[in-house]
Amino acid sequence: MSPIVTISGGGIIGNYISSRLNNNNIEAIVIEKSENISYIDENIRTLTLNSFSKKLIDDLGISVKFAEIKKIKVFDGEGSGKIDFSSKEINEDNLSYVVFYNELQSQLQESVLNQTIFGNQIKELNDDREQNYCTVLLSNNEEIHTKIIAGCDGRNSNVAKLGLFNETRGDYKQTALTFTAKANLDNINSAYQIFSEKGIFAIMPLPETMGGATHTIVWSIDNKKLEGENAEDYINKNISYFENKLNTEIKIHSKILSFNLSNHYFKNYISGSSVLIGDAAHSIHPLAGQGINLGFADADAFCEEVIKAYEMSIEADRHLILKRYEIRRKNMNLLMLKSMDFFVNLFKSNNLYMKLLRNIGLSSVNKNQFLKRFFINHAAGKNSL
């Protein structure tokens, strides 16, 4: 077997490149660790797609359902300051599109069902830099012969640690708390987002869903705070904050699920034959919901590469193909890991100084046409190289 791209990793990332490329004619296969195609479950985690994530799924034949987000309120549930983003500002029809993370992946298996051998994964790679090729041996000693290793295997990336890949990673000392609920808010299609001592969180509107909920809750909060008491307890006595604030009833719809909080970066997204894509090469705080939409644009940079240079020599220059690709996505993943970064120090911090730039800061910004339609177009992916 000899594909030009070999993708160690199933999710939605690797099923994207891998439909993508093998729809332009340049062979991909998936090699993915669990034994089978995944089925949906319960629905509860969620993603929150920019419009250009969403135009790239659209432009592959991929359907699935979506709520619509046309406006963003944030404020600081400690004081004034507040931000309003509206798609109306920006000429679109949305913001933002939330699905279920559960449908998006079915969908994008499916479509690389006959390209991807499940069950095993990556255990051994060997570069051969003068014939331009790398061979892969897999967990079941099977060899493959290829010209990309595509690492799209999460932060804990096989492909990283087989690569030798230089990381930084970081601790947010935060857990996140996923759920869905039902709630009436006034607008069915605005996301609200608030920053307390309670911790940060979102609410969202959800695909329409036969068991009645209406929304989907990301609720990232300080590890002290959750210290001697589970994650219900915690949100059965601090969800009324959320509920006065927002002037609505919020009941609990799914089971909660959680998940402790880090970044990660690295260096180099390139070594010899194998690059990091998505989650393998960074990760953020979800405060924004930028993390898939981030790994979209890294696999929108790629595929335009490698479709580029296939379509221009069948014997095309691979390490060319991977640093084009690093230099268009490196920097700018660091500069939203960074900016997250910033806005989660800021927004956790009880200093009353910080409390009180915080909050002229929002409403300045909400003043500034100019600094909001910067911030909205980066939002929607309006910005992406």
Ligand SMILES: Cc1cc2nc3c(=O)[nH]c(=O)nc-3n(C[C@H](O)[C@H](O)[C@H](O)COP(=O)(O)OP(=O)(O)OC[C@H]3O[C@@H](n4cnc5c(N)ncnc54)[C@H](O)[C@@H]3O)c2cc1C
Second form
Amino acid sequence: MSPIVTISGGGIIGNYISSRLNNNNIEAIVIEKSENISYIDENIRTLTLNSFSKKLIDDLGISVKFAEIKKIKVFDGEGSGKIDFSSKEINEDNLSYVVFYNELQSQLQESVLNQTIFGNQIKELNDDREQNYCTVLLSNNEEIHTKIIAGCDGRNSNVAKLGLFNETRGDYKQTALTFTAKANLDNINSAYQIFSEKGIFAIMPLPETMGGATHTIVWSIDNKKLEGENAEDYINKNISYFENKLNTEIKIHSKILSFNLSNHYFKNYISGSSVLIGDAAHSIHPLAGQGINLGFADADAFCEEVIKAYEMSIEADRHLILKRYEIRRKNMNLLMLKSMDFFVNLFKSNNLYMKLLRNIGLSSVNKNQFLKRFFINHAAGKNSL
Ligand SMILES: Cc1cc2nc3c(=O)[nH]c(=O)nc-3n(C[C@H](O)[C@H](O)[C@H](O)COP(=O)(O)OP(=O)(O)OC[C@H]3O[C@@H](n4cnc5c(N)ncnc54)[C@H](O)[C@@H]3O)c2cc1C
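Next up, can you give the form predicted in complex with the named molecule of this protein, since the form predicted alone came first?
Next comes the full complex, and the chain you just saw is listed first.
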């Protein structure tokens, strides 16, 4: 087998890249560690896509249900700081779109089923830098000759380990709990985010009402608060705080999924024929719902560079392709990661001055149209460096 691109990891980003490259007659295969499983049965986890990511999946012909978000209201539960964003402020119909993770993953997987090897992973990489190709040995001892290895294998990337990439890792010491719920909020197209000592609480509309569930919740909680207590008990004890803030009853409607929150990034995204993309290259706090959007922006830049180079020559220079991708994406991703960390720390702090800063900060940004438009455009995927 000699595909031009071998992708490690058939998550949303790996499958998107495979689909787009194959549609452009560039052979790409996916090596996925898990067996071929159906994702469609259980729709609990959601993703918030910005307009840029939504357009990328539309352009592939992937059609998934979505809920439109036209307004986002963010407030500090402990103080008076608040900020609200509206799609009208950037002359767009919507700020973002909530989709079911499993539905999107299942449709993308379906689109590249014939180009995916399940239940397998890369065991060894032998790079021939002079010949401009690499020999990949899989765990079933099958050999693949390829030009580029795209590491799309998530936050514990195997490609990063095999390529000896230089990693920086942090731990937010928080857990994100996510579940669906029934709530009765004023505006169905609004998302709300509350920063408080009980955690960072985000509530957004679901793509469709499921047996009474209307909203999806992502609640990030300090691990210390969860010590000696199970997640469900913590939620049951503390949800009334947010019910009061939002002036609605919130009824849990699904099982509760739990994720440990950490961040990581790499000094370089490329090593020989290997390149890191999406969560393999960087992971961030879910508070702004930007993880998959950064991954889609990476995937778009990578595909554009590969397609452009192969349109010009079948002997495309892989180092140039990968370098261009890295230059386009690395600083942008780092900026987003650092900004998220700043917000997490700002809202974690009990220091009086920090509390004052966030109250004044949120309210002043709210009054400043220029800054507001800057933040909204970033969230909507309209700004780049
Ligand atoms: C609670 C929560 C809520 C979130 N909400 C949002 C949101 O609203 N909006 C947003 O933009 N982002 C959100 N994110 C982030 C988003 O989910 C991730 O950024 C995104 O799923 C990463 O996609 P990926 O394809 O890069 O990696 P992954 O989803 O991690 O996929 C990696 C794939 O690689 C496979 N794999 C792993 N190891 C190997 C190996 N050795 N060999 C082969 N295959 C391997 C895995 O099985 C998997 O299929 C959220 C994250 C969390 C935890």
